Structures are given as structure tokens and as C-alpha cells.
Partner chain sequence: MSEKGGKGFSASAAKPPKAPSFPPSASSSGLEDGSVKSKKRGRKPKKTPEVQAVRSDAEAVPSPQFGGKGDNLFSKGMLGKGVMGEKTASAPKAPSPKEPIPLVLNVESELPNNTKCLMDSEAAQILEVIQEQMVALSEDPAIKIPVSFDRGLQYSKTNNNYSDPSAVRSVIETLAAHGVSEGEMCVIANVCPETTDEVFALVPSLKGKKIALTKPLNQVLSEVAKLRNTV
Amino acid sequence: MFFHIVLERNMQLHPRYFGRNLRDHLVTKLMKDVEGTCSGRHGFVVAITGIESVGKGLIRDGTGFVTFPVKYQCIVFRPFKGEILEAVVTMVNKMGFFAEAGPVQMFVSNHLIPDDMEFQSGDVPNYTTSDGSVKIQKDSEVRLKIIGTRVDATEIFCIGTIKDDFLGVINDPATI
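If we look at the form predicted in complex with the partner chain, what structure does this chain have alone?
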């Protein structure tokens, strides 16, 4: 889910940037530093939407760098346990399938795929029901529920399930 959130960060700026454009430099550096990062608490910082305030700078002893506390608004994307997401399947194998929802990667193990869906190997590996009416393959869109998350320094990885009511394929590329 996306969130709009206010975060704070201490930005260190080199003295060469001091001048009329100090604020611009701060914002540029903030964007460079923060956008695309990921933390367990806040998730992926997708984009900065605004600067709330730039506090008073503090000169660091011995270096000449100045630290500014910057409060900024940003849009973050964080998956939650229990959340329902619509994800695009990226890879299918006999262990299950991988899917992607925005910047988040997910895995659905074959234990969490309905029992009536069987793995079919071949050029396009897929999970298919016995009557062939439902098929999960690469680029299928599935609605899944997140049951677990693992946070890395640079990415969030989720375990999902489609073994529940109202979950499963919502859009099959083969039928379009």
C-alpha cells in the first residue's frame, strides 16, 4: 500500500554549496540520497513530494560540513501482512511462482496455490486447473494476500498466498 508520510533526515552539505542555491542543493541531495531507498519501518521511498522545513544548520567540528535537519513529505510503498495486492507474475517454477507489485517482490509457494492447480512444465511453465479454465503463467495478474515479509537493506520480499476465497488470477495474458 502507498502512504504519504513525513520523514526527517539530517543532511550534510559541503561548504562549497553555501550561497543562494543552498536550499536547492539540499533538496537535490535529499532526492539523490533518499529516493529509491528502502527500510523495514517505512518501506520503499518512491518519491519526495515536498519539503516541510529545513532546520538551522550546525557546523560539524573539524570538517566544515554543515548538518541540516530536513523534514520532508514523501510517498512510500510498504507491504503489510494481511494486505491484498494485485501482482504480476514474473516467473513460474515447480516450487511456486514469483510476482511483482510495484517495487516489491513476492513468492507464492506451491503449498499456497490451490490444490486443484497443477504445475505444467514446458516452454511456458504454468499452474493450471484440471479443467484448464484457470492458468497462472508469466505476466498473469494475480490477486494475492501477503502472509509474511522479509526486509533487506535494499529490498522487501514477501510471501503470499492465493489459497483463499476471492484470491487468484484476475487477468490472464493468454486470453487477451
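Structure of the form predicted alone, please, following the form predicted in complex with the partner chain?
Just the single chain follows, nothing else.
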């Protein structure tokens, strides 16, 4: 799920950037440092949407660097248990398959795949229904439900299932 929140960060800036474009340099450095990162508490920072305030700088002794407290608005992505997501399959093996929905990695165990689908090894490992009409392989798009999350300091990993109504393959690259 996506949220629009306000966060704070102390930004250090080198003295060479002092001048009339100081604020622009701060914003550029903030975007470079923050966008695409993950905090376990808030999730993945997708984009900075605005700067609320830039506080007074504090000169660091001996270095000349200045630390500015910056308050900014951003869009974050944080998956929750029970959420339905669309993901792209990245790897298939006999234990299940891995998929990605944006920056989030997910694993779907073979116990959480419908019983009528069986693992087929070969050139392209996949899970196929007995009649061959549905196939899950690398680059397939699937709709899955998150049944568990693990949050680390710098990443979020999810366990999902496709063993429910309206879940499963939504786009198979083999049929294109």
C-alpha cells in the first residue's frame, strides 16, 4: 500500500555548495540519498513530493560541513499481510517461485500453489495445470495475496499465496 507521509532527515552539505543555489543542492542531495531506500518502519521511499522546511544549519567543528535539518513529504510503499498485489515471477524451482512487485521480493511455496498445478523441470522450469492451460514460469505476471511479511532494517520480504479465488496468472509471456 502507498502512503504520503512527512519525514525528517539531517543533511550534511560541503561548503563548496554554499551560495544562492544552496536549497537546490540540498534538495538534489536529499533526493539522491533517500529515493529508493527502505526503512523497516516506513517502507520503501518511492518519491519525494515536496520540502516542508529547511532548518538553520549547524557548522561541524573541524570539517566545515554544515548539517541542515530537512522536513520533507514523500510517497512510501509498505506491503501488509492480506494485501493483494500483482507481481512478476523472477525464478521458479520445485520449492515454489519468487516474484517481485516493485522493490518487494516475494516467495510463494509449492504448498501455497493450487493442488492442480505441478512442477515441470526442463529448459524453462514452470508450474503447469494438468490440462496445460495455465503455466507459471519466469516473467509471468501473477496476482497474489500476502500472508506474511518479514521486515529488516533495509528490506521487506513477503510470503504469498495464489491458492485463493481470483489469484494466479494474469499474463503469461509464452502466449504473447
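Positions refer to the first chain, counted from 1. For clarity, a rigid core is taken as the largest C-alpha set superposing within 1.5 Å between two forms. From a predicted model like this one, the values you see are computed outputs, not experimental measurements.
Both Phe80 and Leu167 are counted in one common rigid part of the motion between these two forms, based on the superposition that better accommodates each C-alpha. Superposing C-alpha atoms between these two forms shows the smaller rigid body rotated by 16° with respect to the larger one.
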